[in-house]
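Presented as structure tokens, the chain that follows is alone, the form predicted alone.
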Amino acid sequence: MLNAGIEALGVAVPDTYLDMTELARARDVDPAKFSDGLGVQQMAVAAPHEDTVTLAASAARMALDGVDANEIGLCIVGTETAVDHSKPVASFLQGLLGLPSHCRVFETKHACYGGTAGLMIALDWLRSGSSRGRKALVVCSDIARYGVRTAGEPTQGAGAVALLVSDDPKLVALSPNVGTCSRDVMDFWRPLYRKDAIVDGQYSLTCYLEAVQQAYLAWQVQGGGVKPYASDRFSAICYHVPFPKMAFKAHGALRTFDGDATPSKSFEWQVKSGLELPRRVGNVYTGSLYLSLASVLACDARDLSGSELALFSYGSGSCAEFFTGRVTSGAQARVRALALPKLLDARRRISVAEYERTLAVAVDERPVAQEPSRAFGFLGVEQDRRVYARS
């Protein structure tokens, strides 16, 4: 069968964030219950210019450095914050990107799910030989937004991670073994009058887990690996991350489940790299399972080459799957050039207030603006159409 993977990655942050403890404490709430109870530090607040085409534009821009836009053969975008309700974001993509005529785009919709949905199709694209010799790439971008004051408050986040898919995977090959785990449940839903989503809290947590021990016994039944223990074999294991005390509980669930009586033991080795990002950018929906991808190879000391890894992707409503991959020589090296750290320490803090204030600007009637200085902006709407601006 065709190798296929993860060649390159992009990861696109907004320019501003939330310090968590400055939020507890305006909201009267022990700083402990955000960065230990949920495991955050910071929150991406996205500003009026920034939605998730202009993420999505930016992180891609970084996957396809040196790479020529006319070898896409197919672009997809995994999100459940679009901006039209007919137009995908990937279309906006072609045109900021200059992707050409020949490119298939399509966006694919299943709330946090939606990124792995992308990714499955373009691997399938690329081992069936539909490519010919063409590569992908899937952008997971989303703006995640509860409202202020609100229970989901605290887990809000914004960002984009690009994956180029494709026969040449320098970071991470995938293994074509998936197990999958797919119900219709009720724990988390945005109607279309929505501008932010509901979530019944208690209920997707249990849903999420349990779908975390049926993902897996569903990879295990199509070969992935026998009972006990077979988790050991992975150096690293990337879990969906709303936030990141939600991969603490499914370590659990997955060890427990293995047979394992003590899971927070090969929770240090095995996941916690993995939330270094994820911890300082908040909620991703989409793109949160792949930006703990590339926080392991970013931040973890080991040398990873040709150790196993899992993936883990949770989506409400509700569909999940488990997969695995093979770190590349040089992977790390590769997205360590990145200095992903370096791009979140570049960001600038904002107080609450100025928090609240983003938060409540319309930004979809807002008039056009002038060009912003980012490479990518969203200037505002001009007779019903969205206006983007490419520097």
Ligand code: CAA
Given for the second form:
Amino acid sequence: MLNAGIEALGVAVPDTYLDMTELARARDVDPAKFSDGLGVQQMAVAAPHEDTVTLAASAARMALDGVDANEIGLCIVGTETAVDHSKPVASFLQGLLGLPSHCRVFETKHACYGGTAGLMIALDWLRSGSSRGRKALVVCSDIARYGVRTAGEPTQGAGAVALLVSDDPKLVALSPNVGTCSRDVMDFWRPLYRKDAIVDGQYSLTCYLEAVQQAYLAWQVQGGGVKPYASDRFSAICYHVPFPKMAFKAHGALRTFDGDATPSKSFEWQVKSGLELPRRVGNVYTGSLYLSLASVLACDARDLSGSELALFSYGSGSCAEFFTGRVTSGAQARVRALALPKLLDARRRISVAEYERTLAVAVDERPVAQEPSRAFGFLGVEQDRRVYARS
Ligand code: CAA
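For comparison with the form predicted alone, kindly provide the form predicted together with the named molecule.
Now the full complex is given, and it begins with the chain already shown.
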């Protein structure tokens, strides 16, 4: 079986963020509800010149550092906040990155699972031999919006994670053994006429937790039978992180299913390092799981070389997958060299008033006066065409 997996990754976050203590005070909420109850510390806020395309392009550029664009034979963008009903974000990306015309480009959607759908397609493409030596670029990019003064407000966020997927997995080699659980449920959705998501909050938590156990069960059955404490073998477990406390709940559900009466003990060594970056960014929808993976590789103090880790992807609606991989020797050094915590440190903190003004600007009709400071910028819509700048 071909050794397929993640060769490199890239992360992009908006230029600005909101401190959650400040948001709590502005909403007359005890700050401990956000910091302890939800586990969020900072929330990324996309400025008018940043959108799903520019975030995707910035993350992809980091993942492709030192890679010849002509080696990319497949480019998939997983997103639930696309910029067009027809033209995929992947096509804009192709233009901005100069991907070759022989590359297959498209977009995948299934709420927060869309990026994982792209990753699974890319892995199958490699394993089938269709790739013919080429690599795949899978980008998860989203701007999570529920709106000002909604229950979902403290669980917003934005960003992108790009994965270079190949038969030379310098970061994580992924196993073809995947446990899937999908159901037709209305826990979270966004009708075509809306820019903000609608969510049945507590029900979405229930659906997520049921999916953890069912996908994990499916993975175990695939592997030849259900074994108690089977998850002990993982040095780290990365979950989809709509907010960090959800990963804590998810881990509790998984470990309880495993027969563990005190799941919080293993949370410390299996999950915590994967929440370092997510707690400073918020929900990145499709990218959240992979931001958690980046967080483990960037922030975990242990040497994880050769160890096995697990990933749980959840997309409302719903589709969930539990899958595993093995950390390649040198992977942590590669990801640490990206200086991801510094990328977050470099952002500008904004006030609640500036955040509210930013959200009030109509999405898709955001004219910006000046050229963006970043490498890729959204300049606005001209004659129904989105215009981007590349510096
Ligand atoms: N100090 C400390 N903790 C406090 C507190 C205080 N003063 N006040 C409340 N809390 C705790 C609560 O006890 C609760 O913790 P537990 O769940 O562990 O009991 C936590 O803070 C949140 O409190 P509430 O449940 O009362 O919060 P809420 O009703 O205002 O909303 C929410 C929480 C449902 C997550 C809401 O923010 C929301 O709808 N978010 C969007 C939906 C979402 O993220 N769903 C996740 C699963 S679906 C998914 O994963 C896909 C996706 O990306 C959307």
